[in-house]
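In the form predicted alone, a lone chain appears below as structure tokens.
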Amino acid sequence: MDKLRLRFEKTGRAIYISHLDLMTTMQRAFARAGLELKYSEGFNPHPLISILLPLSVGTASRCELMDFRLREDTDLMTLPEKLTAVLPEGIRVTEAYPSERKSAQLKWLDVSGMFEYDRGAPETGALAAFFDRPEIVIEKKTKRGMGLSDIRPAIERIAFCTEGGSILVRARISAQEPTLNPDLLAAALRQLQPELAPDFAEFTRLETYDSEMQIYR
């Protein structure tokens, strides 16, 4: 068959599986359910799937891709209850279908997020304030080692709403060319003005979006 996506959620506890455990895992419930996949050829052959943008561990989704190939032609609307009843809890595929757009083309993630605090949350103006600083340089991790990087350019919007004694957080981020990890937004209050920084932040994919602002399938 021609290359196919999968969009599915990963959330609860399958949060804490690593993308190559992921990876191992989705590999098992295809052959679980029937479902052949295809390998490449040569010397080390391996199956052809491959998810677009890999999570971080802790980090929920309900918006994950992975592209795949098949041996053989199956239905794509009963392929989504096959895999997901195979799967571990926290992993369900809402959709199965063919794959047209080239991965290049994902450009932004909508994320929500919660930041906690033990002392008590900050003004939300605040926050909000320091996000709309011209830029945000912080260290970060690279393939060169730690460096320093400004990641306001990839931030297209964010805010901020009190819910209990948190801070809901609402952002708009690059997803790729260059990545932003929404973890980053926490370190970078951390790093630049601490006593706006969250004492626990998690954070989930809402929706990917082209370059354009449409709808990334």
The other form holds:
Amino acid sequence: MDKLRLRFEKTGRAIYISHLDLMTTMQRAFARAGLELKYSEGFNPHPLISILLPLSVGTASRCELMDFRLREDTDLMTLPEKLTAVLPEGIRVTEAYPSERKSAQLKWLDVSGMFEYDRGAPETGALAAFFDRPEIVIEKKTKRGMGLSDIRPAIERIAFCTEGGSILVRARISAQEPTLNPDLLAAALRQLQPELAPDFAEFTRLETYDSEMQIYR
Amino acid sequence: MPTVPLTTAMSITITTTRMDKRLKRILPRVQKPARYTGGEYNQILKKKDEVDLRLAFCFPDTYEIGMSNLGLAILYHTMNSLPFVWCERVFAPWGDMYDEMKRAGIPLYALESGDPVSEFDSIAFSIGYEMAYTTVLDMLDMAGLPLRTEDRPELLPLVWAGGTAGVNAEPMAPFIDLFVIGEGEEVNNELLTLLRQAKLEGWDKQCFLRAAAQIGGVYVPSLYEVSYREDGNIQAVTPTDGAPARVKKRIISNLDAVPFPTSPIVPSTEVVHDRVSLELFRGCVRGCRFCQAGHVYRPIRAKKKDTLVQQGIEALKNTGYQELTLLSLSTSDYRELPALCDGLLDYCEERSIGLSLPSLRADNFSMEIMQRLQKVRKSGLTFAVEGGSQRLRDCINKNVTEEDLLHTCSIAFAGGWNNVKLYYMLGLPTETDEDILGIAEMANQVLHCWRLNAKNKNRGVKITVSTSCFIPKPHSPFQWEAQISIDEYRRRVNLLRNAITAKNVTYNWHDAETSLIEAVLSKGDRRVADAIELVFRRGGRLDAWTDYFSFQRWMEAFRDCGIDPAFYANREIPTDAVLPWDHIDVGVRKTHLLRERARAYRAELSPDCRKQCSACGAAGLLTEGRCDG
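Hand over the structure of the form predicted together with the partner chain; the form predicted alone is what we had up.
The complete assembly is shown below, putting the previous chain first.
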């Protein structure tokens, strides 16, 4: 079968499965479901699967996308259920369809986050003001060691509201070119305005968009 | 055995445990957090209020090691087949996670439910090797339990253990309420059934232990009094309260009939042996005189080829693994090996599933099997030669000749292999410098053989010689032998090092310090327990890892406890002495071990069990069928 795409969730205990381990897990799940993945040609054949946006360990997602090819035609309607039945706790396939769009067209991500504060949450206004700055230059890991980078252009919008003793964050951030790891939203506070920084932050990817802000599938 | 449908991961939504909040904060900071979360495919979940007994099945090493252990997978499956038991897994955290857990005040917890181990009714350890002893204590401590059995007066949680280390359980006797000796598939469930009764009827611990000691294969150390002579040897081991004078090892007579997990847990993160494992047979026909496994796992019982093919295919389907391996002490001695390989390869080849056969012997390594395997995957060849001269190999009854080895190598080199590993032991009884130099000579012969036979010399060849220090082991014919001193081992290593000159031959040697400690622990008695505890109190854990092992800590602990390690490791024990493990009956008679030892000193081979039964006694353990030796 031609290029196919899988949409799946990774939540709960599964958020600690690393990107590489997830590839292995997916490969084994296909085998368990009796679906034969197409392999690359060559000396060291590997299954043709690729996850569009690698997810960092500890971040949940409701909108993961994975491209794959099968050796034989299969019913795409029943495929999500079949695969979910043989996946570890926390991974749930929601959709399978022929993929037409190039992965490079995926541009924006909606994320939600929870900022936990052990000694009381700050005013949401203060947080909003921080991210409203014209530039947010932070130190972050790059391919060539630590470097300075302005993450502000990678934040399309961000909003905060109080929930319990914590603060709920909603943001639309750049998924690719540049990629913004949502953890950097909390890291920015730690570096530039530590009194607003949460003691713990966790994020969930919610939805993928293209550069026109249309939902990307 | 009654079975219940097992609820697997998919049908249950994540139960929020009370530890979640603290755990989720530390997990992103530790290496490979997926090994601390559970939730893997095929894990077994039950409802805790629907079971009578909750069992924390503890493996005193890391997740990656424990999840590679077939015994653990088998017993997880058999114990969970009891509808009134929920058996969950517990592993020892690596250092970073250990520190984080201590800092956050998180006690040791079980992977399936996330519940603290202290809340369980029973805690069972699988102890495969002596260097795990400090980790057992560490896990008890992390669970918040007193280390010593006398400091745990209540019946629950019952702390018990099994595994190979149980063949001399004495060094751990003060810490463990009871040991299961031998294979656990049946006896564990008998024990759990009794424990359930005891819990429901409110027995006290003493009453339960006395009853448990009547189950075959159950050893309750506290029911045995040990007295010592002035020379340090044991005077007597006296059973009390009706406990049997000798505890006889349990075995499974019919391996085809015993449950085997064809839906094992598939880890969501990489582990050491990430594949389907099939056990061909238990026991060994060879009788190498240094080998504990070859004696304590007797008699020989094979699984039928058809059982194995069916279980292998089922397990591959249920796990999605891309590799299958055949386990046993000596794969080539499986009678139906060619037919088994054919049966499995028929399934594996068209699915690109790799089949690996460890533990092949150099003497009957069949070209046909090797060539068939080659179609799928080609890995290095490893030969456990053990001794550097024919005389020494005859002494240890390692029935490999140089001719066999070179013949096998020539086939392998002609077939395109170019990576050969040769394993030896230094310090075997009767070893001379000449024997040691023979190792270097043999490596040269292998190199020469490559030059004569290699298909493509441009690719080069890699020959690796490895030596370890001989450790005399309980229940082997060499159990009375002395280990050579660390200095002497180093001298022999240097001798060999200087003799190996070819640049294609690499020499690795195992350090002697671990071997000394291992010798003390494997041949130790109850007096050694104090030192184990002291090492733990001073920070010892995960001692099987060079990252954590501290020779100095062990030597200081021995000193501070008034224990002379040389008394246990470097002393030849008189054959009339009472051995600390004499009251553990593994089936092989002491007279057989003595006879084998005498033959060793005459460099006399004993025929393998297939050629001629040596009447070692182990067949007496069988309740049906006969020994496959």
